[in-house]
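Shown here is one chain on its own, the form predicted on its own, set out as structure tokens.
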Amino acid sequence: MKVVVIGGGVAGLAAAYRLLQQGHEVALFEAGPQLGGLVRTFEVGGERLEAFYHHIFTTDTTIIGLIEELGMGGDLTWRDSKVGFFHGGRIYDFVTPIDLLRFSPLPLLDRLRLGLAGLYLRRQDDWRRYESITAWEWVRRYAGQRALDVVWGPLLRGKFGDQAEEVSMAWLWSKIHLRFASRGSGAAQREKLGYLLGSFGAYIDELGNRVRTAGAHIETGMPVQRIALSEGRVSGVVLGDGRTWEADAVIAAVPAEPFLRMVPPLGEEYERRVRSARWQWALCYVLALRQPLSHVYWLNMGDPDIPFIATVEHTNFIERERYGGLNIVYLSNYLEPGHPYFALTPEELDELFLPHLTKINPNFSRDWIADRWVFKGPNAQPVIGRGYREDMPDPRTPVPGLYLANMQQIYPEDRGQNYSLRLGQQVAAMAMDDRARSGAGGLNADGEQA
């Protein structure tokens, strides 16, 4: 079987990858000037590092496990995680129970409120009870409304703007049982979270290798026109330069806008599917500090006069020694495309944010900044608001031999890269299927003649 992918971003190469491992014929072309989609990565004190903070859960066996097939499992390492809330110009500890009995901002009682909340939802399986109902009510009705007002009203309108009170419990629910699931037990308990040693980027560049050294050709800064048909199903692709490139199937690991820009009439009902998902666009503005700003990695703002959702202190995860010395601090945002910040420029952001960090830190000084970045990533968050499932695209689509695979379908996760990876190769393994099924030749899911 010949496979397009379209897309080298980690659901993109993780199709390629599986495709390739059973014999299939692979070209992936890529639109971006490099492979890895959000998870690029630029250079601080000789050091590589992601544009957009990134780490992992022990609960992420599909990134885990690709990691350790790539032999690069010495590098992943595991670190408790430091986690605050900052609120009434203080930072709180936010990683124990004891840390949240400690939380003056709310009363005792509302504090065991919360704490048990997050302890029921720990114990529940089935995210589909929580479908029907927002995240916004189901924290009023059984955490209260204080909490609502202190933590979970902030950190919802922080990411999700004017849709915070749509957003599906089903989303909130997955936040939760993911976090919790990666702690230990008892009273101290404290969340491990793992990152790659050299960034996330160095598996991606070994998956890139891998692919090319199987025979994949590949091509970044190359986009796809339009995807072409013969009888009624996929024939190839159209690329940007006019070319033409032939295959049994296509694969498109691409947002939706992009996607329907390329794609044939796919029918009312699934396009509307499709264009259903609302996106946030991600913003990340990178300081190399000299000196730290705080003592915590993930740091949430619970005020909601700082322009920032939250502070990410990398070096209060891994070592600033890795990145000569400085101190790493990525601030995030999460907003609706067109949003004013997206077009100001590096100087009009550092009046915007950088006042702001005294709150944080009072001896914060501009002096202590060696360098400083913006990154920009489209299509970073869906959201996911009730009923999502009803409106999530197939990733078969009415066209035979053409698949989607992107962010808006690892629902009831809504983004990050076990659940890209996982959902690649779940549609690499349909497009194998298929063609099996179809009785055209070639090798099925299990490497064995059609």
Ligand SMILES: Cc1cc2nc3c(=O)[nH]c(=O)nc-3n(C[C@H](O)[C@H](O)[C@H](O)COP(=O)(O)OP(=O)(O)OC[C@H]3O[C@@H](n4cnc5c(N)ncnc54)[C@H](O)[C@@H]3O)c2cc1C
Second form
Amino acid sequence: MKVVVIGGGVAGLAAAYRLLQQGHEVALFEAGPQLGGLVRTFEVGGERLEAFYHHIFTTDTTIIGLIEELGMGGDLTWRDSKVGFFHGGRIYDFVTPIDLLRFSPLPLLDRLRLGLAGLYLRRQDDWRRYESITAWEWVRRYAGQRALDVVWGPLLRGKFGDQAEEVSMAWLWSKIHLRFASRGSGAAQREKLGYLLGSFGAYIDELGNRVRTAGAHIETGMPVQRIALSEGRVSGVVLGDGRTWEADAVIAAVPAEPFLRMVPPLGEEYERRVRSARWQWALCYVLALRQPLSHVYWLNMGDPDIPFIATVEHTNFIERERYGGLNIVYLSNYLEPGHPYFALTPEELDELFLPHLTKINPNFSRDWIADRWVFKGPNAQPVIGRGYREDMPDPRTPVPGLYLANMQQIYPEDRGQNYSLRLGQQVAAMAMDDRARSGAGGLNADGEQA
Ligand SMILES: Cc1cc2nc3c(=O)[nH]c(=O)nc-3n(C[C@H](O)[C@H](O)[C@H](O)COP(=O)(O)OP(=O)(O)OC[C@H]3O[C@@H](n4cnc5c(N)ncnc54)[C@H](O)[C@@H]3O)c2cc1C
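Same protein, the form predicted in complex with the named molecule this time rather than the form predicted on its own?
What follows is the whole complex; the chain from before opens it.
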């Protein structure tokens, strides 16, 4: 089978890799200048680093297995996470049950309630129970109004903006449930987070090399403009430079917005499903500092006046010596599409963000800054609402031979490399299976022969 994979993010690469292993012919087209999509990297102090902070959890078995399979398991390191919560001008450690008990912004009873709500969710395996209630309402009801006001409300607002009150509890269940599973037992309950030394870009390079060596045609800087059809089924793609590339199957591993721009009409219902999730955009302002900002890796902001939702101090996770001794701090934001921050120049962002760093560390001074970068990622996080399972688009589109594989099909888990890799593999298997079952004709979304 001749397959075109659109998008060289981790989902597209995983699909291409598995198809090639089964002897299929693959061409992969990526619009951006490099492979990796949201896991793209840049260089700091002679070392590669993700433009958007990345770590993995011990429950991320697909990516762990793939890194092993690529012979890179020796570079995968597991470290204790250091999570904090910034509230009322100070940093509270926020990892263990003991930390929670010490979290004085909440009255003791509310701390206990918040902790018990987390423990309860940890023991619940059936996420379907949480599909019809929003996270906002569940937290208010079970952890209490004060826990919502002080802890969960600011976190949900930070990530989902004006849609914070709409997010499904199934999403929050998965975040808490899977995250607890990344912890040890006992009162200390330290969470382990994983990182690939040399950056996650290193496994993406290796995947890219394997895909190339297996004979795939890869082009970066080459957007697909539209899907070509012949007699109602996929016949290939039309590329940005006007070329047509023939294919028996096309896997579109791209977000909803570019997908809808390149496809023929797919019918009202399927298009409604693809549009059913709004996608937040990400803005990361990355600092390389001569001094550490804090002792915490992941510091959630509980103060609504601070114009970023977290500081992610990578060098409190991975040693700064790897980055020329510099301290790397991401200031993270998720914003609705087209938010005014995206139009600001780096200098305007300096003025917006930097005055707030003295709240976190009163000694912070601009001459600590050795370098800084701004990264913008449209289509970074789909917002999953109540009852989303009914709305989620099937990877098989109504056009035989055309498949969709993107983050809006990750549910109930929160999106992450692990699940994007898993989805890419699943959709590749689906395309191969359809081909095997139907011969050259392919199947449509209802599994009918075209
Ligand atoms: C701020 C941030 C932090 C994150 N933190 C973590 C983390 O800690 N751990 C973790 O595991 N995951 C994390 N993630 C999530 C992870 O990055 C994603 O789950 C994963 O990268 C998604 O991969 P993808 O292939 O589905 O999509 P993408 O990476 O979006 O890839 C889609 C690709 O399609 C290309 N494309 C679009 N249109 C076209 C076209 N017309 N023609 C050709 N190509 C096209 C795009 O250029 C892009 O490269 C984070 C993401 C963000 C934004």
